[in-house]
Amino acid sequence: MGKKPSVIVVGAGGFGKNHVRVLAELGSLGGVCDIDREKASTYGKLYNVPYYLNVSDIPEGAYDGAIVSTPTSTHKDVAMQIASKEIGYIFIEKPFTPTLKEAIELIEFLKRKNVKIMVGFIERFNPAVKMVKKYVDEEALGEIIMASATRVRRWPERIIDSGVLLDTAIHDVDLMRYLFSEEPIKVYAKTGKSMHRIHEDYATILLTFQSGKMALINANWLTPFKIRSIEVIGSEGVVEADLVTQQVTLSSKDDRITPFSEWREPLRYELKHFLDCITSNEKPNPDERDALKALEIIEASLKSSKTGNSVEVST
């Protein structure tokens, strides 16, 4: 058995430290960085591994990959100084980058660096959506008619750079894509402000696929408690699915059932498939194009709930 590759996270506050978790238990952690120096250190001694306070620290050619778990308006530049490091494969947690515009800017800058990018859309290696998908693609619920996400939380005032569609939105925009396997080609949506001053905390968007299916994703920062789920709806049956707890119940005229399957770790899947795209040296999936075409969508949908309008969208 070959050498575990090892990858240095950058930014291990917020989500960061479950990066720092669970590749220190897959034997792939090589070094962590972050501006602030108690987090640094911690994380550093605990896991026994280099630590740094800036990229600029992070020693050339020392690790096969990166991930950037930093806050999403630094990820541009972040990416780039680590490309700058002879990484050869870079991880950028959602949503990339915080446009359209800087995320091609990024994207092709690191393909000058011959870097391989992955963009962190956790859902789908959630073994909840993989149970979906095989449904979908094994025509279980027959012709495919529409589909609804729900993605709901209370989140207090704080200061963040992005508002509920580009922070959280984003996911179920992916996932859409992603079980249909198709690009939608209009947005309608809707968004407000309730809670939160400076960005919308509140919004439903409404796809509309080539073929004539339709996906309505509904976002919130307001509910007092935390859903996450999916529904699937075709000419055969109906499928449903916590993407919390991992339940999936399939639905037909004539039966009801709910496969048992054990609780996984979706981020435990998704840093596995990037480490197993590094020893094989492969593209990993999601990657760039997945994280365009998500903050296309997200772009167009804040322009829909600007001007009431439905936006087209690129295929």
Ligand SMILES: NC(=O)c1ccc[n+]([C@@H]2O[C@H](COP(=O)([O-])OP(=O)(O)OC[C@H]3O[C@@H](n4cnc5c(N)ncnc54)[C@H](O)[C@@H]3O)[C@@H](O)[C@H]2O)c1
Second form
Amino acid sequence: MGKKPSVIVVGAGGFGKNHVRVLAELGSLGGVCDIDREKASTYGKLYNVPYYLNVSDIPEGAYDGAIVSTPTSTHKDVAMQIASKEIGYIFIEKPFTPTLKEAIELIEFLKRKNVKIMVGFIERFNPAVKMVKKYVDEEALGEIIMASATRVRRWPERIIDSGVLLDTAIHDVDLMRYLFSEEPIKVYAKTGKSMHRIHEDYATILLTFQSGKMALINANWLTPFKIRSIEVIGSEGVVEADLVTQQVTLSSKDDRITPFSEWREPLRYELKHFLDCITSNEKPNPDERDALKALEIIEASLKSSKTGNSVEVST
Ligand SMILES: NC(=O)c1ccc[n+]([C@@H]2O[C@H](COP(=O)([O-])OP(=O)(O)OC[C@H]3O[C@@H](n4cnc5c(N)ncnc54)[C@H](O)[C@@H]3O)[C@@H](O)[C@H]2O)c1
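Return the form predicted in complex with the named molecule of this protein as a structure block, the form predicted on its own having already been given.
The next block holds the full complex; its first chain is the one shown before.
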């Protein structure tokens, strides 16, 4: 067995603390960086790893990989600084950047530095999604016709710098591309604002694909309880997945089964993949193309909602 990769987590806040914990469990937490001294020192001391208050303080060549889990508006600057520390693998939380333009600039920069990029579309690593994908790929549902996704909860009031499309619906935009193994060609969306001061807090997106498939995505921050679910409808059956409980149900004309599978933390699989790529010098997946496509579709959704027309996207 070779040496385990050493990874630093930059941004140990609400979600970053999970990266810290899981990397420690996987034996690959090499350091923590957070501008909040309390957070940096708490996790540094808890896991007995070096901690830094600024990316500029991270020593060059000390880490194999880095996780960027700072607020989305800072991803580009933070990732660019990390790349100058001779870190060859950078994992950037979703949404990759607030805009497609920033994403293009960041990717060009990271490619010039030979950095391999992973984007945090964690749902691809949800065991329930894996099972749905298997049914789709093995044609257990016959020919795929359409899919839908629901992702709703009460507004997490700390999120003020983005709306429900960029922050939340982006997970399902990525899932639809992943499940169909196809790019949408057109986007139609309607959004609205009820409680959020600046951005939309409810949205419906309709994606249409070259093959005729369609996908409907519903996201809001109004529903007082949490639902995260997907449903894929084929000519011979339907598969439904609850992404919170990870329960999957497959139904055909004659049968309805709920295969047993134990609940597993998606973040563990996601980070394991990142570490495996570092160890084997492979390109992670989902990567920069997935980051770009999802942002393009989100921006097309915002445009569609504003103009009232459907918007074409590149394939
Ligand atoms: N994959 C998922 O399901 C998922 C879930 C939640 C959040 N996220 C994403 O993770 C990112 C972080 O979200 P959060 O809710 O944890 O935010 P947060 O505000 O709770 O935490 C961000 C942390 O980054 C630190 N920070 C800010 N600027 C920094 C800098 N320049 N250098 C070092 N540290 C810095 C802050 O002090 C804070 O501790 C966002 O992009 C968000 O969209 C992803």
